[in-house]
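Given next, in structure tokens, is a single chain: the form predicted alone.
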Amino acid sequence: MIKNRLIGPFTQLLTMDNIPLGGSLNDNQLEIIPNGGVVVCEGKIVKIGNFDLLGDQFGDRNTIIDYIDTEMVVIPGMIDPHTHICWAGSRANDYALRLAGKSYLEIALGGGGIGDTVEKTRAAEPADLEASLTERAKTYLRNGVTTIEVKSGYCLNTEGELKLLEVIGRVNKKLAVDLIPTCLAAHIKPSDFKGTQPEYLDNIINELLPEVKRRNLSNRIDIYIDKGAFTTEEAILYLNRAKALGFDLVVHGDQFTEGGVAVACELGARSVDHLEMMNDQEIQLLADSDVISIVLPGSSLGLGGRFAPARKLLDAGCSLAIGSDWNPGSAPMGDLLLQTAIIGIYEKMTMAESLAGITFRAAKALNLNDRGVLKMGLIADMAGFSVADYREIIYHQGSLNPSVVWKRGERQ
């Protein structure tokens, strides 16, 4: 017989439920349930409420209780909608060069930036990156990270991107942690390509999507649109077909210089992603979309650059998602938590927009309805501090872990 498994007492539980996908938010729009439950079965959460009450009603032989004997905060398990955490190598050397004054795009002119990262990538065994990915895949779920977006785009030709693509597939399989794939083989045109960027780009559509579509490894597409990577003009025409093919869309945008916002509210993308550059009239355009502003600001400190306008955004109406960006050369941090409090202390944001922008509007920027929300019928991922307030895990600005993480109602 399957067992129900009764989780607490919490201290306070919060659930993320009845909150809007969009604008900005107080943080008297959180729901918490003092000395809170979560009966799951299979995964999936059957009912939350009150521990005692939920005791009684399903305290028998036939569930199992996992239960708290500490302080504890529980929030929905933590999801990351940007990475870029499957390669080889190191970009310490980038990090230098910066440090010493060379911006990012003088160094990749240089001979550094993605290119050195697509070199060392190509050159790696499928299973040195396969352990590589696992263990930092593994640092995120002790973290409370229980969801991450994976891009590849770090080796630029079909036989590695559909490497990079199998790789995230098997330890996918391996891991309790979920991750989701995105072919981003439209990074950068590669040194080694002879054509031009539109060439290139009717050969990913032409050899690549077909390929990645057959073997099922994503049905995610994100093209770079910035100065050094593809024109909006490209963009347009890659990301159409790719849409085509049935596809959905993402888009790097406004990292550097604008109009990634335009294309992608134009096409209709899941999110753009970036945003540093962008103006008030493509924060305009956002509002008046369905697209999801991610904001990366692992990349601004990665880079000594400004934020994303996140108070404007959220003012404005949109949707805001956080990201790590976690990647070798413009954020090798890769601590969500740690960059959620960073941006919202500059921002300004509160601790429900903070929260939420790493839990259901993150899962919305990624088209998965069945998480970040503690809910029945939800998946019962989950993340507890042992702190009795829970306004404590942006405070501590990082520093403050999750003693405890559940993924689908198992401890891990």
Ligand code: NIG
The other form holds:
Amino acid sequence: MIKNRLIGPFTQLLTMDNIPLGGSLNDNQLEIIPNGGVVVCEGKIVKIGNFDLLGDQFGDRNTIIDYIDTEMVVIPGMIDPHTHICWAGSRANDYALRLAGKSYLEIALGGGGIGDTVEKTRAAEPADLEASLTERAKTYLRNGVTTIEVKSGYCLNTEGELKLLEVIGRVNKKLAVDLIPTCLAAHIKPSDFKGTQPEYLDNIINELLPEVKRRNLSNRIDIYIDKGAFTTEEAILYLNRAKALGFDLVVHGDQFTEGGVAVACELGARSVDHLEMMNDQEIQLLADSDVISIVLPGSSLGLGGRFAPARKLLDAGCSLAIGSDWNPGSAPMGDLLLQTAIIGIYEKMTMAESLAGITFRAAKALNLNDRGVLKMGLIADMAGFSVADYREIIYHQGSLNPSVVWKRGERQ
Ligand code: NIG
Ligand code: FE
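Show the same protein again, this time as the form predicted in complex with N-(iminomethyl)-L-glutamic acid rather than the form predicted alone.
Then the entire complex follows, led off by the chain already shown.
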């Protein structure tokens, strides 16, 4: 007979349930269960509520008790909806050049940037990529992040992009944490591709994406729209064709130049990510669409640039999620909670908006309806912090880490 597991008692259990998908949030909209408990069976939540009442109902021989004997706040396992954590090499040199005043684009033109990581990642053995991705994913899990989107985009040829997606798939199978793969072959046109930008995108459509489908490696594609990457016109053609192949669409937009938002809205992308340079009309456009805004404070911190206008986006009614953008170039830190706290204090996001951005709303950005909220029927992914008040989590600005993480109800 399959046993239930009763986990608790939690000083505060934050469900993140009954929160609207879009718009601003007050902290009093957070549902908090004091002395809370969770009953889990086969990785899913069977019941949630008062620990003592759950004990009365489930405390029999068929229930294992995972007893918490300290004060603890539990929240849904965090979700990072935007990362590039499958890479080889270091871009410390780029960072030193940025400190010396060079811009991201200047560094890329001078032989650093994405092209440098592409060279190293193409040359890397799959086993080495697997090992470094495994380490990064384990770091996330320790920090309470139980679902991670991971993009390819550092090989930029058919063989190499398939290698990266295969590596991501293997690590996903090996670890408890869930990796959601996205094909970012349209990151930039690599320097060794001899044709034009549209020809490079044609090549992805004709050669790579059918194989990605055939091997079932990803159902999401991303494109980087910017100076030094792809134009809005090129992106529209590419995204339309990828959509016809059945892919979910994601856009890197408005990092250095405006324009990506309109493309994402026109094409019905799941999300448009970055948004540091967006204008007020684009905020309205997003507010009138179902596209989720993903802000990436780690990239602002890594480049020493401005934050995306999170406050304005929320006030306009947009749904806002937060990603770490962890990558070797623009965002080398990879600490989602720290970055959430930092953008929160600069942009004046409430605790509820910040926490929703890395749980419930991040799940929606990945089209995952089975997580991000603690409620009956959903996956029992949880992060427990040894404090008595949930506000301590953001207040400590990333220096408070969870003391227990559960993935599908199992302690990690
Ligand atoms: O999201 N700007 C585009 N792509 C990444 C950076 C990649 C890199 O610099 O290696 C980003 O910031
Ligand atoms: Fe990115």
